[in-house]
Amino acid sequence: MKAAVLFKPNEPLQVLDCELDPPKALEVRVKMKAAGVCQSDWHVMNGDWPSPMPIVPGHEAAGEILECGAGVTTVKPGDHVIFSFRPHCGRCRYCSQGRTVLCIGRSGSPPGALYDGTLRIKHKGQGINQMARIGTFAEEVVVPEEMVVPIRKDMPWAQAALVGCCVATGVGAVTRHAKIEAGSTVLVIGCGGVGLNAIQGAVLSGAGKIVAADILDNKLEMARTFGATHTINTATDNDPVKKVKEITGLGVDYSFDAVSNDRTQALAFDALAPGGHAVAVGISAATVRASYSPFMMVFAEKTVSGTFYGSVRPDLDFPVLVDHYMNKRLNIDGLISRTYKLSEINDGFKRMMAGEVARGVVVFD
């Protein structure tokens, strides 16, 4: 089977013929059907997130179960599944609390390897790591059983793939993590795949005014189609905080930063009304630092928090998000700006970084 392999940061992915070992106990082999091209993959590819090399990136995907190892009980061959890029041991303190995205029960295994510490993908005898232990830019993968979630079979593949990351992260940040109240005013910073889904989460929750902020007019236009009531171009507006307060009065009740750099974090905090809640959703480089005013945090009782993976519970939430799409409560079709073959994957990242797409999707035969 073919896989897109990264040998060194800041080099193009190489689509190579690779060998795939069969699944061991509690593992499954999956035929890939679609995989999203996501900013998180880019963080691995450019070295922002140090990762073991060589590695197959990719984490936002859907596919069909081909084979099950011994002891697998939650899926069977022929099932359609969405990948979850977080472990879920079911026994650690966080899984026991229902906070499965914080699972620490698998922390003993090396990053990029499966839980027994070995690699399933090989190229000319060399072991290849898998991003988040799934590495979905490949025609087939072997992954832990707990990292796939079965879904209904009438869900389209490309749309199902996006549920596994950008839809879950954006919608979940609003509905699972912040749990905003109906009528709330909301600011979403960054209108890529995650930000557009945060806007959709605000719509699902009955938000009042939804302000979208970005540096590209084409993304702001797209934000309106997903439910934003107002837009701000932060590249041309000299005082976006003032603009937010002109729209909302005191500021917003909730802000969601889908970018998470030093400037966007400051905007997310400063644009809050007293008592407001700023949520960091996007994942920055590890070296980024943000500044807030402790004075305003105390006297205006502002809250700052982070959400990883939208604080979702994949086993419960993925099927619900699929139902929302099938019942026309979520617009996932509009997220898919372009599709690619696996051989075109480097072009997909080039277009993503140029801001040309909401989401690109690699579609497998």
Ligand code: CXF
Second form
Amino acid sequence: MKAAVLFKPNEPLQVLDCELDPPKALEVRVKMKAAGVCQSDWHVMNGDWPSPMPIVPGHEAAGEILECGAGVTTVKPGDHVIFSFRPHCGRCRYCSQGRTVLCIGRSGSPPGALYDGTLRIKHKGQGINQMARIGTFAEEVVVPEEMVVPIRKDMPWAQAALVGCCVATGVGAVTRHAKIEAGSTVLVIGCGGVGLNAIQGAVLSGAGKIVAADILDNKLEMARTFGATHTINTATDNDPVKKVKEITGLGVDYSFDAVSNDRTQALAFDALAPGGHAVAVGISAATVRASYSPFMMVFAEKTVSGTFYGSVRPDLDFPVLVDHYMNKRLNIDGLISRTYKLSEINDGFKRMMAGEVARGVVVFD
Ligand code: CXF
Ligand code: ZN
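Can I get the form predicted in complex with the named molecule as well, since the one above is the form predicted on its own?
First the chain shown before, then all remaining chains and molecules of the complex.
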């Protein structure tokens, strides 16, 4: 089978013929059907996030179960699944609380390998890691059973793939993490895959004004089609906080930062109304620091929090998000700006970094 392999940060991916070892107990072999191209893959590829090498990047995908190892009970060959990039043991204190994205039960195992520490993808005998233990830019993968969520079979593949990262993260940030009230005013910073989904999460929750901020006009136009009522280009507007207050009066009740650098975090905080809540959603490079005014946190009772994976519980939330799409309550078609073959993967990253696409998706035969 073919897989796109990164041997060193800042090198292009190489699409190579690889071997795949069969699933062991509690593992499944999955045929990849569609895989989204996400900024997080780029963080691995450019060395922002230290990762074991060589590695197959990719973590947002859907596929079909081909084979189940001993003891697998939740899926069977032929099932359609969406990958969940967070393992959850079901037993640790966080899983017990229902906060499965914080699971610590698997933290002893290496990040790019199966739980027993072995690598299943090989190229000429050399073991290849799988990003987030998935590695979606491969025709087939072996992953732990708990990292796939079965879904209805009438869900189209490319749309299903996006549920696994940007849809879950953006919608979940609003509906599962912040749990905004109907009528709330909302600011969303960064209108890529995650930000557009935060906007539609706000629409689903009955938000009032939804202000979208980005540095690119094409992204802001897209934000309008996803439900933003107002837009701010922060590259050309020299006082976006003032603009948010002109639109909303006091500032927003909730801000969602899909970028999470020092400047966007400052905007997320400063644009809040008294009592407001700023949520960091996007994952920055590990070195980024941000600063807030503790004075305002106290006197204006502002809250700052972070959400990982939109605080979703994949087994519960993915099938619901899929139903929302099938019932036309979520727009996923509009996120898919381009599709690629696996052989075009490097072009997919180039276009993402040029800001040309909301999401590019690799579609497999
Ligand atoms: C990332 C987080 C770290 C593992 C891979 C996915 N999240 C979203 O893109
Ligand atoms: Zn992602």
